[in-house]
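One chain comes next, on its own, written as structure tokens: the form predicted alone.
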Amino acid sequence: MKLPTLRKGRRFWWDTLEAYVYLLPTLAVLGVFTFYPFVNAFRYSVYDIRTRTVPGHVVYVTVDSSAWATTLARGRIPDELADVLRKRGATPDDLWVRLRQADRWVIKDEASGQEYIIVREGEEIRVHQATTGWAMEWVGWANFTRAFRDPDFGKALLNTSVYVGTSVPTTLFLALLLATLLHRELRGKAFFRLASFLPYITPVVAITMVWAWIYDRNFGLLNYFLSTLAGWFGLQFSLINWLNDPRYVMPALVIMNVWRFTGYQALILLAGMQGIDREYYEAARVDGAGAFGVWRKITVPLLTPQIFFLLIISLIGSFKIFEEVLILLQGPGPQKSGLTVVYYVFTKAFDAGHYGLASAASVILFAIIFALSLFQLTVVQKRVHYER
């Protein structure tokens, strides 16, 4: 017997259309700021992309080419040209001839950063406002090969892997312990919950600047605390140069970010603990289980959905570490001990101008994160216990 096919009515399609209308602002934001850059990163990774300064629209034309050429060849700016650029908002004292070639000169306004290209064409000299031109050449997989052969990229991958492998499990373990303590009945519990969450909502720039002072070799709070602790036990302590010694740069980044994210993860785990049915604990106590046994056999297994969630988001976030390196170390650190993959992408794109190579490195980073996330979703998730 053939069952009748259920047909969706007009009401269903109107409700669906209405739902998508409400979603349009979110989809527009995702499209512009997420999907469009994401697709372009893949597209640019197969091109050798370079930028160059090219003449833009004409600002001024003069026929006094000989006098201008003589003055510009000496590295000076003709008075007539200085007057023209002054009317455009430039200050004559900030103008200088940055490039001198045959029949071509480049003048830069140091105050605004604007450049002007002067080209001699026969008896005329034309002043152009400089613009940035893009040159794209198809290179296929060459950028990926170049990235893997680059020692700096290998160093960045190693440093990032060490950071992720250290900070993620450490933060999760400490968050689990902190959540267990905050779950108990203690005086001032609300204050401690708020205090543990503050580092996460504080701007990363402010946090990093404070930790830069904490890590100071001579006046930092951390060295003072360690030296005091060593004195209590009669031990010798040498001041640690946290930010200038390659051995301690990565531990410094790990310590700062573990402190920053532990409270946030603890509150998520605490919410999970509060959702566990009390009957499980009562049954365990009837069976004579101790406090640690209850925590290990009941609390932790029933928290695996929250632990799994935190494992994924912390893994993704740790691979994208950038601001801390830029602000705390003001560079890749001594012997590039703080160089991470995202910082490598940043320097290759905006310092070296190798946009294709930077895009290829970002695609490789995406592939690594995607593979690890897929592994967790297909393998690790099987060990997650969902309360029925």
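What you see is a predicted model; the values in this text were computed from it and never measured. Residue numbers count along the first chain shown, from 1. Here the rigid core means the biggest group of C-alpha atoms that line up within 1.5 Å when the two forms are laid on top of each other. What changes on going to the form predicted together with the partner chain:
In a two-body description of the motion between these two forms, residues are grouped by which rigid part superposes their C-alpha better; on this basis Val205 shares a group with Trp141. Relative to the larger rigid part, the smaller part rotates 69 degrees between these two forms, based on C-alpha fits.
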The other form holds:
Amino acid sequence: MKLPTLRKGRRFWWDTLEAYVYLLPTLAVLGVFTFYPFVNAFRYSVYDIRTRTVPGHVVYVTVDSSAWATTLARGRIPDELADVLRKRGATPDDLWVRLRQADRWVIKDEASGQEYIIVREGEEIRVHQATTGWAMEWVGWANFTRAFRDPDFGKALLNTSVYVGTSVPTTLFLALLLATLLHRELRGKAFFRLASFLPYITPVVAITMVWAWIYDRNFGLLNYFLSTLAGWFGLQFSLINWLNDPRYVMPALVIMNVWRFTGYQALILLAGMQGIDREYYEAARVDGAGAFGVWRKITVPLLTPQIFFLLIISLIGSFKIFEEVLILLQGPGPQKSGLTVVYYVFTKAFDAGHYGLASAASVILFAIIFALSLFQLTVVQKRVHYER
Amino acid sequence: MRRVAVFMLVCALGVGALGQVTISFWHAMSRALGETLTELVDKFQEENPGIKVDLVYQGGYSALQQKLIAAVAAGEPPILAQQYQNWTTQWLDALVDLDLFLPAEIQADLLPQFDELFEGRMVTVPFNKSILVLYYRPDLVPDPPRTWEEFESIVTAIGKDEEKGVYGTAFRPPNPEIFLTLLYQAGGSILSDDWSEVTINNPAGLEAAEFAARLAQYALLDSAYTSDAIAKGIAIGAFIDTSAGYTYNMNAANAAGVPLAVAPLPCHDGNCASMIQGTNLAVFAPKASRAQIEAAAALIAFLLREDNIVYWAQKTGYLPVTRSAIYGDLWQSYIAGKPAQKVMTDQLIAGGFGQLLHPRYMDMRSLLITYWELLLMGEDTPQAVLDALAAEIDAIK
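Could you please show the structure of the form predicted together with the partner chain, as a counterpart to the form predicted alone just displayed?
Every component of the complex follows; first up is the chain already shown.
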């Protein structure tokens, strides 16, 4: 018997190389904007990161602390220090003080750009080479502990879970209904398909700006519509403060995103429906099944691959809700009712400068999404029917 | 003044001799404010041909803050930037001690309200500063309140009718500076003088919190600027807002066809403290050459010169930050015919106080926002809100 050889031919390697050349631009973009930040988030999560002037190796030590302190406090370089740095190649005229505190000074060598930090400890003064910039200090699990102890993070987790738990099934259910309608023969089908897809391809910023107006308490379209509807039925309706009442902020976010994604999901499901073999339907009809029975027993089960795909994609996407909060609420919303995990990460990193904490929060979010996706891939997928 | 002129001339000649020095200046001044800043910077460049200023508008304050954070982290900060004091603590080590580069005359000319040192260092100077004042509807409030009691009775009398869009007052939950103003007026503080103890839940703090909670029952609570509500035709009897919002509030009132006027803040037992708002200027050191830092200092000195800071104030609604400007003829003759600006000026001089310059103030402010909102929403008793706030501040102080 002839065993298959592991040795690949020249042709194979050329094809592989060619494929990687084509992939290179995408890999470069993904590498810089996805993989590198992804790995760094893990790294940063165990550090306290701040902008500091960090002492390097010691250049000089003296005990003449008071004379040095007096001269440095005047913004001048002590002669002894100038001599020391001259021996290291600096020109005394290029040295200048840029930071002075009671026991800590920073001077800069204009020619080389090198900074030196002078630290007084008791009677002793030490001169170090120094660098000013992002300084990382190992803190272990401290950022994770801090995140879990932060009530805001708990609130963000809860809000995000509520959002995911309501928007994902609602969108999927409505998309299934819409797809069923679009699957039927009806006039203007092409128009309805396009119309339902439009919210998905419209930029989220534009959508959110429009919805901010729709949700306006006094002049918004939604309250106008609801009050008109209530009027028809002779009901009392008090205007809902969608964006400023903590009870309605989450529903507002859910409604907007259900509207945004239903059309997209419906088209995916519609494509799935069109791929179902007509023989199943014909056989069911021969057996006397009704329209709803056919839908429930044939369409839905055979759509489970598409439903499963949408479930995973929308679950991951919903956990990452951010732009809507930023634009619609211009903040975390009243009583932080719209605070989501990604918004928490964003504010901790870019408003408060707590990069370590923000990274830890993002790692926790990753772990949650990873665990849920794993659960879906192992447990939920068993209920998916693949047409054979 | 002569020394300042000589200093600027020396800077100009110095950098001129070495060739042109370019400095980047990041700011968040949009529309008319941005145009006025550009005008002043152009004038500076005309007077200092050796210095080129790259004036970069970075969007609103949040965008500026986020871009500064990223730029400092990347080691590529601008030379000069506007910044709130509570941002400053994040990159204190990267900033230049300005007192080493600004003439002593300019440093001495700053109003005592702006005498601010971070860890003993003068790393920022005030630039676009405003103060909290009271805005009121003369048709609803014929006599503006002078005390807390009068303020409360006016607010209570107007009441709150959400359907009609009528409110006694308005509070912005993201703006805890109003609470801090009430706190200081009541004689309270966030921390003790030596920062060793949290004092915000002391009796003075409770008095301020209870007062705010009572007013909140009749208040429009909206995180958007109050001018947005006014423009929509919502009637608000009297509300505390920054003097920098003057143009926006007046434009909104004009659009809604309602009158609006400015009065000093109601005081408490004669204490008329009012929190100063607005940003400062700071110079980043890591990538800067000495010539660039001197050029940035020359620009700061130019902007703080009496004629320029008064022009800036007249055009933008901010207040002059130097003694020579605020007490000088230029500003005094300008406000003589402008009652609103006179009120703002008097409020700054008489009661202006700045931010707590604690290294963790940024986190404290975040907590203040959270609990100020809880207080306004009436989620818990003022004492419980203050106690919870005090415990959280104590944990980070």
